[in-house]
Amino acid sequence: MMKRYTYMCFIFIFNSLLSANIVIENAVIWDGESKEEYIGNIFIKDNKIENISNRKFQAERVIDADGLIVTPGLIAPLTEIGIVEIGALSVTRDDNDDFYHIGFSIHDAYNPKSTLIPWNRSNGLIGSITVPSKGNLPIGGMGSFYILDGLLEISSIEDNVMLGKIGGSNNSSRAMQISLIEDLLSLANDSKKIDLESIDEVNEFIDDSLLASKLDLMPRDIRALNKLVNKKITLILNVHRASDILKVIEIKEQYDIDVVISGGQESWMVANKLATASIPVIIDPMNNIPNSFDQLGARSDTAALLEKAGVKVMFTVPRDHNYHLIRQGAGNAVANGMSYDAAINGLSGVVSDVFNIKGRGKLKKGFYADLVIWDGDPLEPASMPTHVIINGEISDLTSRSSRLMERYTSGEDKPNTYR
């Protein structure tokens, strides 16, 4: 009995201070905005950023971060997370459909228990856009953002982005995937005069629409139209070539959506376009070589050009599960000339502003306290978190493979098969 109730307390006490009112002090702030870091003391009181100042706090848990670098947690703004768990293995797999087309929303799917998730958050990454995999539309399935602190209760923004896909592996012809993207925008204007709440309504609409019927759309698919045409939703293109950037530069500039692009390898040939036109890239700094005919214009200074000409650029990886490596990009960006404010605020600040994912990304009074505390540089790859706050929580930095290494590595006296 004296053994339960001294485990009860040590369970309570240990809550106590991870829920607890938390200073972090001595920090060398990057804060998801900013040009220049800065130097101060962080106070966080309950979930949130109380204030971030010179002064000294008082609060039941302090850290001295003696000099460390503390920035926003990460924010992944392309991946699989919660949806994916074996690429290989189609039971661990929700990540596409064949009943629904430009509707389909991964949302309700999403595993909170995947082991992908404390994986990525020991490595700095506190929140994802989760999407499914491309389907057979140039533009349709919805993909959300998540907050990564793995509870059941899931912290979510439902369908908050759009996929698409121009060019590259397709079967069909480019044209007739740039058409068919003006056809479905056509249809989703049309369906602004209709009543989308009336199944009834909405079914007559589509059978008087050749398109829609051609396609087999459903009522859920006409919604999701709509919500992108009424810039609820945010269309990411998986692009590469320029000539197909100027397209969509055309195509976001008639219809009056919001787009990203993803991929982007030609981006930097029409970069002052792109920021004259608002729309942000996602690219991976890492694949600069011409892998294909869409990315013969490929280049490792591409973040920089784009950087240069005023075009908000994020990070993603090519590599299946670790995408907390997206710092690691980040870094080779700078190495081939982005300035390391851009970047550094590329992993968070900016997808934060670019998704509309309202009061985290940034260090700032009033946002939610999500952040890392790093050993050593976080666009360099060996560094790593020494602490990782979600909501003004503390997380457990353990993960799968943590667990793995403790076992083989601990028990030297036991045969393997033992440990």
The other form holds:
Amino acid sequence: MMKRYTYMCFIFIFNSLLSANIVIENAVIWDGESKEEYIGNIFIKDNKIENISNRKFQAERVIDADGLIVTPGLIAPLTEIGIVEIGALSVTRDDNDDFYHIGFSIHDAYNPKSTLIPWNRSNGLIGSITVPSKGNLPIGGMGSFYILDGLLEISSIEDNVMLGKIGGSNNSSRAMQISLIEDLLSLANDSKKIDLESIDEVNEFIDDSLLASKLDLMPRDIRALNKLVNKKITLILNVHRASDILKVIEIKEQYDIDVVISGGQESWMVANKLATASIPVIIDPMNNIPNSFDQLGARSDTAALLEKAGVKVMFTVPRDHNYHLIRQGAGNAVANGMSYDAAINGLSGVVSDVFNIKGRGKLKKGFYADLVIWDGDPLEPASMPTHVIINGEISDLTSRSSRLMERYTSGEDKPNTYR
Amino acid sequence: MHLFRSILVFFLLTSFNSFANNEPFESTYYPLPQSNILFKGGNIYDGDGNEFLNTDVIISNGVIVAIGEDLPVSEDTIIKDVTGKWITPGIIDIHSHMGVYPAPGVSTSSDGNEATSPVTAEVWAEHSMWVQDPQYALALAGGVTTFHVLPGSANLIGGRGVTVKNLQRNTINSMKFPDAPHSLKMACGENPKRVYGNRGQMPSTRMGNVAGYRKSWIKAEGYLSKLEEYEAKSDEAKELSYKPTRDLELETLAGVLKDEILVHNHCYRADEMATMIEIAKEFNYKITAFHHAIEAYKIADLLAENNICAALWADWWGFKHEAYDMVQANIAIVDQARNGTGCAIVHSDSEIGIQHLNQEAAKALSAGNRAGYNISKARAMKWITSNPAKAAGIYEQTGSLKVGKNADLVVWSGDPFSVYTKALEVYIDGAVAFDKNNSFKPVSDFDVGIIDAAKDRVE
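Please give the corresponding structure for the form predicted together with its partner chain, as opposed to the form predicted on its own shown earlier.
Starting with the chain above, the whole complex follows.
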């Protein structure tokens, strides 16, 4: 009796502390960083994860996951979400411009009402690092991180990545590309000496630099370059050939910048050196095609080889619009030797670590409640989310696509336009 | 001995040549060394919609000779225990550009679109195909035993497509699927009107597209009736007149009107597909399949009624306006139309997608069942085997595991619809073409010594 009383008292106190908006019970949790899954209840209050434990919580909304896998909401590290609606329609594309060479930012072009957002969200993607297509210099063009909640009031991290590329090209030697990157980074180092807020000083700085003048650089370009050497922005360099990747390692060490390799078809050849240099790689694990002379070393087990060497691996997709398919890529990486935990963590926690997206990408106490309950193994492409939660809000999984499907699978006695 | 062989070769060549005057570019395909094999205790999707658990398959002399339990075998039969593994027909891709857009994707071997005139019915994809494309072997590792290569979609009428066995050899004729019909590639919509409209020439609109097809078919009808008129003449009358001069373009189109060449029509929008069906009725030809058909679900019944297959992606969309209305259940909706008489095909149009047609089918199946259908995996297997075989006109030979058919089959490590499952062994005409565990696989000339001189490309 006494015991029971104590217990009830405990519950009472406990409940007063731990009343929640949402509790997800009996979840098999892959938390975005652990090597193994564990079973628990996830306790969401307001927009954050208040706790994860085996205890019972009381909440306004209880979702019994009943042994389903719960992961952090997926974050795709290289997308066009929000800035390209239809690839072949240039009026719907805001991913490119050549007025600014380095400081071009897509941030303000982002359309939170793009149809890609509900679509990718309903497939488990909650975050996107949206990037411009590369500009006319070997580095330049800035991308931003967005939360895919579709709200007009955008949640983003503005200009957290810069794009770049080294490789075979119709109009320039890679030797020029490398030299130009080095010269621009030297210019960036020089810019540390001036007050970037002073437009006069920046203009004078440009006038004094033959390189800056020759390239028609603008103050925006100088400020963007300066962010690189002050480590306020991460450079994502699209590089495939092993010898070029070694050059990137040298550049990173010489100029002390944050670099991530994308593409990286021959990265496996220099995996140990990438690990030592702490350079993560974004790869498409399904792309084993020697699609250019820079990519002759393309193979299916690159992700596995990189993981083995200790390189952080993230994923991109072979075709646009379906960025949620990074999980099919991760599944194929596992099928080709990558560990399950490295693959599943590469879909969220690794991305938030590498790009410094604070409080997201993992299921941990105090983190934003961005998570997905899956109806099966999330790395099986046939699986789908049963619930997607962003910032503690249960998302509507309706998309334009699901609306069209309903239209054409019901009410067939009426014309489609009256359904 | 040497001389004798030379004479024999000369004799064979000359006799072949005299034959070849009528039928150029005949298949010279022959299988790899065949084995007689009993696959014991595997699980089977037969490609015709059936599932057999723990069942034996016997192949002999290149064909399937028995499927069942406790089958008697001859002494020379190799017994392979495939307990817990799955056997399916060889995967068939009805839409590939391997060889005509080979890897590496460089301008000098980009040979898939003869984009110099809106109607180029006279060109044949097989005359562009690079036999050393390193992509065939990658597709083989994904279980693909047969694929159909089409010209691109720049033109209203792009030319002839070809069906090949995925057995990489030094000449294209030695890869051609014996007795497979040619296809004719036609294209609706944005691509032809963009390519020619940008040059200020017709077509620049969809109505221009339609006029273009109809003008071509009118010419083809005229050509065919002249030919038939000539053929109907008595031998004496033939001697007194000239045989109509061959016209490569119209010969292909006439082949369609004679039901010898199958129309494969790139077409995304439902309304345009309906228009294409009208044109086919006007000129009395059959459309075998619409390809890409993002909006097939909007007219699934119309397709089923007209016996037209739809070759589709599981989920790709949005790259063009005509590809905007994607629904994931598209394939399932086409499949289930008119009480399940629809013909759905999962195609790739991609050198990566072709390696994972099983995964693409898995996505389409799961989307269909989520939409409320009750489709089995055995039925979904048809989308990547028997249905594309029918659309390629080779279903009598391949596309399902039936006694008497070619022993084109795949032994999978597990459930063929799982991302983790691999093709372990791939057989073409009863001969092993790929064996994962024994690292037996074709290596194209391109791959030899290209990174490290002493090795193959990725080794």
